[in-house]
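Coming up is one lone chain in structure tokens, specifically the form predicted on its own.
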Amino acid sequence: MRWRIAAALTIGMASTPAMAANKVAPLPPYVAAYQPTNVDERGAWMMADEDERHLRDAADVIRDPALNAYVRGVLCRTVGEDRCKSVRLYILRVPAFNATMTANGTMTIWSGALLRLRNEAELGAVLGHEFGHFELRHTLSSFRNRRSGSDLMAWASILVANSGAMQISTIGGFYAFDRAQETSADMIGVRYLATSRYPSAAAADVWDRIMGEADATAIGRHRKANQKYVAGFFATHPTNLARATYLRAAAQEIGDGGSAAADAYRAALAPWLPTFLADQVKLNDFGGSEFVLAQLAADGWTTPLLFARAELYRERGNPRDLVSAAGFYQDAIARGDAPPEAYRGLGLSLLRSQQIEPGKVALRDYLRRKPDAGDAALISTLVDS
């Protein structure tokens, strides 16, 4: 499905959400409580229902009522209350940037995405994109496309001599179809943002930072950073650069404004930030994690961010990393609200840097602050050695 954006009426004119809403075509009428109507749809729904039954009891699901209510609230404010009612939303504790949508209305967003997003508008962009797949029935379309393509290849292999070129062309059609769906979901996601309280430019901001993180990961692993504008033959999604470019152009043409609600987003995520940061540090992605931390610290280094950065450097463990880690631990401790584990990390970093006595002092502080720690016996052997 394609949609059109009317040209801006006056360059330089102050924009409001109401004005921006007038610049986009109306959203299609939404059919509430849509039910499968044919064999294909019933099959896709049955598979999605079975997957959701497993998901509902999965250990990775974050069940915090406050966080779930907040994320759902952003979804509803982005796509509207009527559309929002058709979605069952699950937050998964997975430290990677992703969100998913199935045919039966099951939406997931991963903790790695929540960590990387900066405000409600960006969260709305991600959730709106996924809802776009649902509203445009992409799961069902993909199922039909792949089934008809598979049938074509099967018949071609029997009836057509040298059918390899036809099969390659058909396979290419699978991926091109997926890329077209991603693009249409991107664009209807911008359309949801333009008619909500959030600025539509948020969608492009997300992809700009994803590219930055990918480059940082590559450099951290001593590889060449590479961003392509054209997707490869087997790519299921448009390139990050292409998405950032066409989403930015669409937002500029809409020219809307509105608050991204960054403060509210930080407040809602604050109870989970230390957990999400700890999961990120364990990914063994020094360059990417350093990039994520720097982005989160754009408005200043907080205690959780300093502690996570210290853990990141201590985990890599080069001699200079240990010096840096000790400094970050000390900065976190100086703020007065560091967890006991900051003293543990400081002590271990100092010991590995041959600063034996200061290291033991920090470890004694850790044991005093957390006497029932699971590693208390082990740490005690280091202090007494």
Second form
Amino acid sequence: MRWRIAAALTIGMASTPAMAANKVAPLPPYVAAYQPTNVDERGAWMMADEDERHLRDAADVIRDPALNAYVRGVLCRTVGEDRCKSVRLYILRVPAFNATMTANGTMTIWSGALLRLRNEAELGAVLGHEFGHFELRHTLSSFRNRRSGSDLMAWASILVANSGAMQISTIGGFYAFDRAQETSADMIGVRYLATSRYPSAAAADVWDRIMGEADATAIGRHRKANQKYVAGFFATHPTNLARATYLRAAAQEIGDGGSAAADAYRAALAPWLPTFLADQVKLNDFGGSEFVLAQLAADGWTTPLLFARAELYRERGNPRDLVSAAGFYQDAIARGDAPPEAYRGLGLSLLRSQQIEPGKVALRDYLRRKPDAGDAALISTLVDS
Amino acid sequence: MSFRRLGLSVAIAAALISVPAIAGNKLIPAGTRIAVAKSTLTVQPASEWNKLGARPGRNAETWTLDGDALNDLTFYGGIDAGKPLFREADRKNRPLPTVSATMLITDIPALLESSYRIALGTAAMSIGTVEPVTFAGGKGVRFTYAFTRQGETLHRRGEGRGAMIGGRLYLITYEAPALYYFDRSVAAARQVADSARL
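Would you mind giving the form predicted together with its partner chain, to go alongside the form predicted on its own above?
Starting with the chain above, the whole complex follows.
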């Protein structure tokens, strides 16, 4: 079983008692090179080892040594040097906000999360949360909870007349147990931040923006923005709103400061930013992508951000979008360090807007700047026709 | 029950279970011109193919030699503006991009790329070379691509030919594992795509 930071699915209507008192507990004592102790835990580790062998060779793993060293460094600075030695960290190129942890210490963080986080403190909050699942042995306790629950249901179906209500409450108990584990991982994550150089308030900021993006995605798809105030019956995670609220309260209680290291984060991500942006733009999620871009451009529109925004508008392709796209391409080009593809996008936007001659000029520029482009032959026919 | 009897009954059970799944599959004979993807697009294969009963979408159809995981020749026959390339698994949360009547031929590979990225949940999908070609009598595009499904290690290669004709998208794609299978049947697939006519 894998632990994920984000709830993939929130359905159901029934409410559960809110986690009222989330006190920030001290960190548990740490044991180096922990080994699974009993048959249940050895089984969980064996399955996790098998999954990790598969993951290690997967095509989605980003193997760039610099990026891996950087993200690992943030993990170590958050949870401490001794703790971080027990983790193998994999960066996956998947454009969604997520991070996962398995029983044996396999941690993944997805490129969509790296794109959305703004500084080292927020990255530390996410990685610390995942490490919390590992340190608190959540996979094992969740497995045991489910097994004893299903044993209970099996006996109840034989021994108790009309045991349906009991089964429903037991199943509900599984999900409530998972949510309680998520909350405790959040709280231990805050505790790691508090002992690190990073400010613990960063954890709550992440969830505020995730809510904003979910609303923007819904509105962009002509749906109602739909934030849940209480976790549903089948929800595996607390609501984003609940997490933002209790994390904010916990950080205020701790009241620590420190630098979130936003500049260092931006610099480390810079080589990958165009790739991650392109992955996001190709998701056909105009509202969400526009929100992410606006968040990233809080301190001003850089060339990669302008180019990504132009591609996003050109992809949606309404007549007004093509006009906007051409403008963003021109802004990117005016900054002087735009990639050749900016001329390609400008040319194609203009062609689709029936501005044939200016479009051809831009496409000729593209061919001059990148004569060996994969689509050079095709673009030449557009210029010549 | 002896092992032999057990083996036989397992075989019968397997045959019974698999009957509904293969019921719609059909042998495509060599040398006959045939309409594909419930459209006016026709092709004339020089060798035998198998048509799968399961369609990727309303105006799409898949042929294969050894199973669609090993070689997959898919026809998209005149996808209307406003429609996605293939059936959407989750329209609410992961809607696919749709065909637009004003698309340039450069947008055809981009549409396939974006659709695959969303449907397969992977960022490991890229377009290779893109070149002009005459396809089904129209001005079209021929492109290569490569992708890996999320969490898999198997690299697949693909080749597509498409054109916008009368505001509709006509597209034929061939894809197979890069190891051995792509090269083995690419010539047969190209022959089918070359024979496309409207």
